[in-house]
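Take a look at this one chain, the form predicted on its own, written out in structure tokens.
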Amino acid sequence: MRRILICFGYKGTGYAGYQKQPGKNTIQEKLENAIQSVTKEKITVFASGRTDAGVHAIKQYAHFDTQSRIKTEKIVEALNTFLPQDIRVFSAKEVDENFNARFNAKKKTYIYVFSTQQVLNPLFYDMATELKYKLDFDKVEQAMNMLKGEHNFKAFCSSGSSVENFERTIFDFSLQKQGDYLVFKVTGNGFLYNMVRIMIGTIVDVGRGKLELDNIQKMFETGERKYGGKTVSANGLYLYDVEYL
């Protein structure tokens, strides 16, 4: 048995999000089917994590075991034969039996990014949100600030999560212009449910005056969602990398 690690990138509108679901169209079973065309086995992959419907990957990694001797060097020409052009493999390598996706990884970057145009260009309709507010930069630059370092996230996670540890870390959360577009850049050891993009609502509704940075603290110490902004829509978030050691 091989375990075998691909890196793919996919553009997230036309699906209900990674993990499989009955009846809805999804990442993984579109890659499952995808993999089992090529070794000809029922094959499970296992991802660095979910991501929710109309958000998209740069970088998405994910793992499975084969018993096929197709060499590696060969599988992504395979795999994406049969996947829509809107999701591609870019790499496969065989790593140690003990390796996974998910609990191996140490960091996960997403980036959002915000159209500032008047009017935003329809070919980027669904990758990009738009920005209808001036921003106080400065106060985002506070509230990115106080977002870093470990916390109690907890109301920055949406209902129907089922993880009972809301602790998570930030190492780094910083935002770049890019012409029309603003470009916020995020890396924690672990995300929970919608907590990109409640975070980035938040710190829109703090930059355009609507929440004082106060709120960011009671939103920490109470763990009570009604402190923060609005969640922001899939359609700005990428998860942008996954880092391994």
Contents of the next structure:
There are 2 protein chains.
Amino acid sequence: MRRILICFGYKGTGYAGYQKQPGKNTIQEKLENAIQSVTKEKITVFASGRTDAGVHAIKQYAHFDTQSRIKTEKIVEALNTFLPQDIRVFSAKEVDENFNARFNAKKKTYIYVFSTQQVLNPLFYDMATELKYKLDFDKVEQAMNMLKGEHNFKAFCSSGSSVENFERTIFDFSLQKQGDYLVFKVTGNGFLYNMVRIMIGTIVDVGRGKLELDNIQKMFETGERKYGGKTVSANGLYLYDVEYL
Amino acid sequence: MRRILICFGYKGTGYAGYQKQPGKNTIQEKLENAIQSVTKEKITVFASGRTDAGVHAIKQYAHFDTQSRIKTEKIVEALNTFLPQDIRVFSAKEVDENFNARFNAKKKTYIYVFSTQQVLNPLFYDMATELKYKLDFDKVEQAMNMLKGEHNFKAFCSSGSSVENFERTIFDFSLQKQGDYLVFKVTGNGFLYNMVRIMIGTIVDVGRGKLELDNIQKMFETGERKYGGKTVSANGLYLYDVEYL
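Form predicted on its own already given; the form predicted together with a further copy of the same chain follows:
The next block holds the full complex; its first chain is the one shown before.
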């Protein structure tokens, strides 16, 4: 038995999200089907975490166990033969049988892309979110700084999640202007359900003056979602990378 | 009656091409439906030319006539309200009633995008074509130079076209390396059916040593398609701009 860790990416547009759901088009199902076609075994893949419908991944990771004799260096090409073009495996390596793509993930980074163009480029209609407001970048900076560190992020979590521990640590939060695009980048030890999209929505609302910086403090203190900004669209969100120890 | 010229762009992926066809999803149909929703008139749009299934447009142009009293400066926003997100109108202006988006087009520019990455980025699976070969860029340059000027491009035209005059002029043909991407850019007074895709396919085959530069000469002399390279995929092709006098 070998445990294989793959690094892969996908365009989330056509999918109901990463995680397998009966009767729905998911990344996990496509991945498992491709692995089964290659190994001729019934297998389950375990990813670093799920991503929601419409969310993209620049680098996502998953492990699976196989008894197949396919050489590890042949796995990338073999899987890509069976995968749809909007899912691609970039690399595969053998890992220790105790390695777990989910539990060994130490840091995750997401990016969120806004377009500030007058009219959103139709080529990127599903890869960026239109931003119609002028932002006060000092306030945006302050909002990002407030979110950094270890906090109880219960107020930044959509209902429907079954987690009980809302403590998360944000290591880094930054904003880069790239031409007509604003790219937020956030690194943490983990993220709650919709947490990135609620943080970004809250930062934008603070930046445009609809919310006060104080709202973030209130969210930490009360754990109440109602003090935050809206959950921004999935289109602009990308899982950027996962760091393992 | 006012004649309106609009500049618009689209992602061709989900469409059977620009031109209206019964029972098919086309850009023209979406555009006409949107204009009808805004003007409440039955109208026809006339574009600079058609693009094939899967071909994108960064800037495409079309005109239509309307008796509606909507202000010209309100047209962009109104149309975008009714258009799907993968088609966007960027600008609209009133033009002389003799202006014709097709016949007044003096120059058209297309770009063609290849990816030279080991594995094509799944985010761009429908926006670039994989190139697996190493190219001799001197030969590519020479091939582009041979194509410049006025020639009979019959050999660079797919069958199924009804045109009788195959004389076209290529004003400019260039190649830019942008990171992992190769971007060909070609400007001409007009292009035959599949002409850009056959030119690019032929240039690539010359660049990788599968065809000789002499093949291009033979194509001009005989008008025979068989001496050329294959028709490259629509995914990498973009109508880049149209120039009017």
